[in-house]
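Below you'll find only one chain, the form predicted on its own, shown as structure tokens.
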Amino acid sequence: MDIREGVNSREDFLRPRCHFMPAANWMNDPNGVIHWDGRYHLFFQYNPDGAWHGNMHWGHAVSDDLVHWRELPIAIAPTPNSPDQGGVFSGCMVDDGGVPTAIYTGVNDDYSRQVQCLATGNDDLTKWVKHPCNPIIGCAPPELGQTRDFRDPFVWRGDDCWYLLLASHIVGVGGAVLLYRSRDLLDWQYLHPLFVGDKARNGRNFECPNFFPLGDKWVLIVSSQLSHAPSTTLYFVGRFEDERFVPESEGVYDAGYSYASLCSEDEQGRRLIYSWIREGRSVAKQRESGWTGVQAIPRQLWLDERKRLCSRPVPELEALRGPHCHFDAGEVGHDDLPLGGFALDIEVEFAVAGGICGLEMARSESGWEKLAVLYDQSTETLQIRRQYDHDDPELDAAPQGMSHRLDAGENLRLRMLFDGSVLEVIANDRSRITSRFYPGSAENATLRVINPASVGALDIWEMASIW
């Protein structure tokens, strides 16, 4: 039996039912996301041996609607005695004149040598042939002062050439995104760093860069390793002129467990972002469960009038909405709400007039164990608080939060996707925190409002499984 057939059963209620994940084992970064011949293809870092990081392959799933996914056989595997013998790491995919082309990082057995490789696929993207010229980029520029962190190619087509970004860092300076140029996807010329961050503010090292036009601006997204937050996704908005990026503003894309994002454009012209949702439990617990890592619900990106990066789950997700409750202002009390469970889509608007407002989910009978989403107007912060009935060093319970300033006259609008052990929170389309919570019992399927007098409108839907 496919393990997913028991999703949200009493035995496996922590396993998400609306988010894609393979049937078992380890999954991390989305790779090679592409809309090809009318279907959405998601490739991803995958370890067929078990629920731990190692032996990286490209897994493969396909969807007609960005919601229901069908897992396919492994797409690209390491080849012994080759540039990717230690693992097929992250990368992207492009359409090269009708030929699906994957560009990825290959590594040796201890990951100390990281090079860039190319493979081409057949019409349905299920069979891949590695190019005999691999690696197509074999060494890091000496200005980095290091060679180990040199990975995650992102490729796009310019007016008369291809461009490629690689994530890295410059020793003693901070994270760096490197820019290359090619006519044929094989012979690459290194140009210069597209962007170099400040180590104290932007982190020591960058991973998984994305660079694309959005409206009249260009957006750079990187996953960063910060001293105060080990895995955070940052974005920068600016201009791309003379093969140089001129950043004009910056922000945090997600202040939680979302990482290693990868963007693509579909045939509708939508700019979509996919992300890996990390675990908040120990490696031992991950191995015991037999599965680890989740893909975030794909979101559509845009810039608002102030050039802030906004996002929203793709509207196709609403097809999973089932039983529904709606509450207007004054109709919500302090008791548990009638719709609860471990798969909910929630939209709520608060007329914030001071103090704290929010929602609590997955409360235990004692009321101590719970997952709370809070907005504190006094500090203008969006927060997530996690409490467990028993201290467990194998579960992360650290508070999460980020600045979220409301515009003049603006109410707080929250979109929350609660699914098994996953919680995705988006505030006013522009502030995001992804969290993980592992309640101790399937009976803790409750939902209640903090400061119900502040609610302007509340909608709750129970969600169907995608499997």
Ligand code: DQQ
Second form
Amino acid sequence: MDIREGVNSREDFLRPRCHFMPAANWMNDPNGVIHWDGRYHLFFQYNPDGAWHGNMHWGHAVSDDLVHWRELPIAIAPTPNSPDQGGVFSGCMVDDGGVPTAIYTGVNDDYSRQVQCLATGNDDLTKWVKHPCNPIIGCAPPELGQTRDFRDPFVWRGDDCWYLLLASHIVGVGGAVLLYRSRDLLDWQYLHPLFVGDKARNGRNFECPNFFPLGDKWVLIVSSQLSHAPSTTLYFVGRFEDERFVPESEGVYDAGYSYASLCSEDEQGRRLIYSWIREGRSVAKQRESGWTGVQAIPRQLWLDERKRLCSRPVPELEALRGPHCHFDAGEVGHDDLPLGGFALDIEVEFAVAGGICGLEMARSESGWEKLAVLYDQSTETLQIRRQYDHDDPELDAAPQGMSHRLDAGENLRLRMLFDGSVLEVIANDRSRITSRFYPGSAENATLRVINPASVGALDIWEMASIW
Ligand code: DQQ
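The form predicted in complex with ligand DQQ is what I need now, so please give it after the form predicted on its own.
Then the entire complex follows, led off by the chain already shown.
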């Protein structure tokens, strides 16, 4: 049975229904995202063998509207006795004069050798031919002091050449993003590190780099493996001059389960970001359920006047909005709200006047189990709290949080997409936390406001399934 057949059933209530997922098995990073011939193509790290990381292929899905996706057959698979025999790891896609061209990392069986490969596709991006010159980049520069972390090519067209970034680290120093240049996408010259992070502050290793112009600046996004905390996604805003990046400011892209983001520009000129949403339950539970990994709703990026990286789910998502309720200031009480459940789009504005405000979702009958999104003005933090009625020590229930400072006179605006076990929270377009929540039962699942007197306006929509 296609696991998706049960997607709207009570048994499968933890499985998101508005977010893209393959029918079954393991999915992680978005790869090679491209708007090609009027359609959005999403490739992704995929294990056809089951719901665990291994045997990486590029899965493939296509969409006309960034919301409804159709899963297609696997696009790129490992080739025995070749540079990608152990897996087709993450990478990107460019339009090389009308030829769709994927550049990705090939690995050996124990991932100790990571090299960069190229494949070209047919018109509808379903058939891929690997280049006979693979690997096109075969070894890491010696200055790294290691060869094991050297992956996730990101390519863009410069004025008169191609540029390529690779993610890595310099031993004893920190995560590094390496810059290469080429005339033909095949023969690459290593230039220098585009950016080197500080190990203690920015993490021990980088993955999945992105670099692109946004407004009058350039933005670098990296996924960072930290030694002391779960991996996270960071951004740096600055200038790109003489093939050097000059960072001017930095921030956390998402302080939660979002990872391995990949950006591309669509045919309307929107800079879109796709991200993998990780799981917060045990590996055994993932295997048992038969599915693992979710794609975040694609978001549009921009910089605000203070050069903070802002994002909003693409407006196309609003087509899924169904039953709706609206409250103005003074209309919300302490009781359960009339809409609830596991597929909601919520927009709320709070006139923050000290203390704590927020929303509780998926409240159980006992009132103990809930997923709460809070803003604490005294600490200027956006927080997520998870409490369960059932006892599963392997569920991640750690408090989540990030600093979120309101500008003078600014109200708190929250956008929340709650979908099965996924919650995406965006505060004032510029602070983001993605969460996972796995209640034991779908019963009740009501919604309440914390500090209802502070609500300026509240809109809740039940969302339709994309399947
Ligand atoms: N996932 C891929 C790697 C990448 C990592 C392997 C990030 O290419 O560095 O599945 O999640």
